[in-house]
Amino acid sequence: MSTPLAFQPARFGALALRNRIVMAPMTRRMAGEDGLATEAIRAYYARRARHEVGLIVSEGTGIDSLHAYDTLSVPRFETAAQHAAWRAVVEAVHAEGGAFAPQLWHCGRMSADPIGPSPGEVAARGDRPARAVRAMEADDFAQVLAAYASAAAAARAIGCDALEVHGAHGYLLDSFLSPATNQRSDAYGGSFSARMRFPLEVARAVRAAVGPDFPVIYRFSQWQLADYAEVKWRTPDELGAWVNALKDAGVDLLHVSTRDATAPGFPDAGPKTLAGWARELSGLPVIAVGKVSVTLTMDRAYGEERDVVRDPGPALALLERGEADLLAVGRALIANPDWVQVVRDRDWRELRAFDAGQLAALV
């Protein structure tokens, strides 16, 4: 019998892989108010490499200390000492056969000093107050992007194997994008031509930091945390022109998060995932996440309500027949460090439920 292509290795451009299985990012909010990765944040991710994951991608990391976290226990990804504590990192998940790509988080309008692209208001949430968001002006897009470019160019200097640029969710990127949060009437709002504007001034400015052949990864979303039914992009035909958009300004990879990874992208047009359609209409390599082996969807998943392990059959499936080329896996690895493993050389019914719980320490 075969081996299944999820645990096949793989290569795109630079990005060499022993296998197909990506750690999802997940905000864990476990460094120091230094914003240094510690020796626990190593050890987490190191735990999954050595369990055979092929790409760890790193919760979000501020870019700068000014408006891209949202609590001071994000790790971030600015001075050289933050720079050096991910170097550990990296050298770790290297030394545990793994590679490694940090993702690039700018909170915006969820940040602690909130910014982006219009004025209002971010709900309370937790123990965070509602907080008042000021519209950016000309010196914070020159200063959001120069930081994103000093971000992606510490990356490569570093080792790290690739980066992926967070997009999605709600967060800075994304809010460009949805009218709800963009009423911009510049040239940064509009027509979806004009709210694209910014995040793919972004995306050219991290193939700029890095050079022609570092890989890129871009994320993004339907949804977002503050509205998680949204609908950015209702026909291919839109998408279409998102995706093309992201490849022209250098994206090697795009990471398509949605709500399930195995439902239609656009249902009116047949079963294809947004994850297919992206990778359809772009050509580009594809990331496809959301609900691989858990139930609950994210919007209940941290709550009192209990997970119940689901069969990460047909997400695998989406490999086998062309409409992704990676799958990544997110709370699900955070309740089993050896998913690779289990799924592969075991029973998927061996995994364990994720329980919020279990966000209580890095382990």
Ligand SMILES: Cc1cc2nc3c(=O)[nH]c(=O)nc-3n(C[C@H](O)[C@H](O)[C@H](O)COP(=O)(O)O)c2cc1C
Given for the second form:
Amino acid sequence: MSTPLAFQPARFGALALRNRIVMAPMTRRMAGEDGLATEAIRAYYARRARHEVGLIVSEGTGIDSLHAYDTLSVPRFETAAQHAAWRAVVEAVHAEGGAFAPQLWHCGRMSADPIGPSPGEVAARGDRPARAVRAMEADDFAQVLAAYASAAAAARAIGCDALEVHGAHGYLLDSFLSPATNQRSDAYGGSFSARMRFPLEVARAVRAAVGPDFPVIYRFSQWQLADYAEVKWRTPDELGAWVNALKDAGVDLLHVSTRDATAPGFPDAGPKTLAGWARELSGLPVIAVGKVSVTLTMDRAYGEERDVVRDPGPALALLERGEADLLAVGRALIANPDWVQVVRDRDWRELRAFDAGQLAALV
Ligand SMILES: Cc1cc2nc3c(=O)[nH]c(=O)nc-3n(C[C@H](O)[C@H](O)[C@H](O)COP(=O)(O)O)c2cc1C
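Switch from the form predicted alone, shown above, to the form predicted in complex with the named molecule and output its structure.
Every component of the complex follows; first up is the chain already shown.
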């Protein structure tokens, strides 16, 4: 049997990968003092590279010290010392033959000091009380654009292979897209195209900061943490307007965050996945993600239920079917640093099941 596409090398512009398996960005909240990526973080990513993950997208890393992160345990990407700590991670991943992209994160409404498009309240979550959101003003827009641009320039300067803009899940950029959180009546709110405006300004600022050839990935999602059922793009036409606007803003790859990579993107329009639609409508390469070799969706992963390993075959087949170019694996790569080798060379039934208890340590 020939090697599945997922395990074959690929090149997307300047991004050359030994295979098409991506480690999905996963927050671990284990930064050292002053937001530094530690030696344990370096070893954690290097281990996945040693076991042949093609591209590692880091956990979300906070791009400014005012509103971008939610706790001090999130590693940050703002100061020279923080960049140097990430450089050591990049070098360790390269030494193992892998490629590395930091995920540049601005928490916005969900930060320790919430800002967003409109005033509001963020509901209490876990041990965190409810918090008031301050609506962004002109200075805030300029500050966020500058923070994204300088983080992007730093990603390039420290030798990253690409960068990912975190535009998903209800954080700052996503909160502009959603009418539930964006009630502005100026140029940044109201119509769908006005709601896209700020995320696209960020994409353009990032592109300008890294120059024409550095690979820029943009991650977006239909859902958000506060509303798993949210639908931002009701039709393929709406999705098409969004993904083509990202393309025009200089984005090279789309990371389409779904809870199940194989689920139909628009159930009324046939079985094509959201990644498949994004790829077809934009012509850009896409990363698909969601429930690869795990059974529970993200919203149920932390409850009482136990996950069960399932066949990654249908998700791997998305690449053969032309619905995705890369496949990101999240929880299963926490449980199995050697996921690529087990699935490619042995038998997926040998995978360990994911269990939220595995998040307690960086292994
Ligand atoms: C512990 C954990 C932390 C996560 N943190 C992030 C994050 O920092 N940024 C992000 O875009 N997605 C984050 N996600 C979502 C994952 O990237 C991925 O989309 C999701 O886990 C679905 O993939 P899976 O079913 O293979 O786990 C996180 C998921 C988990 C389980």
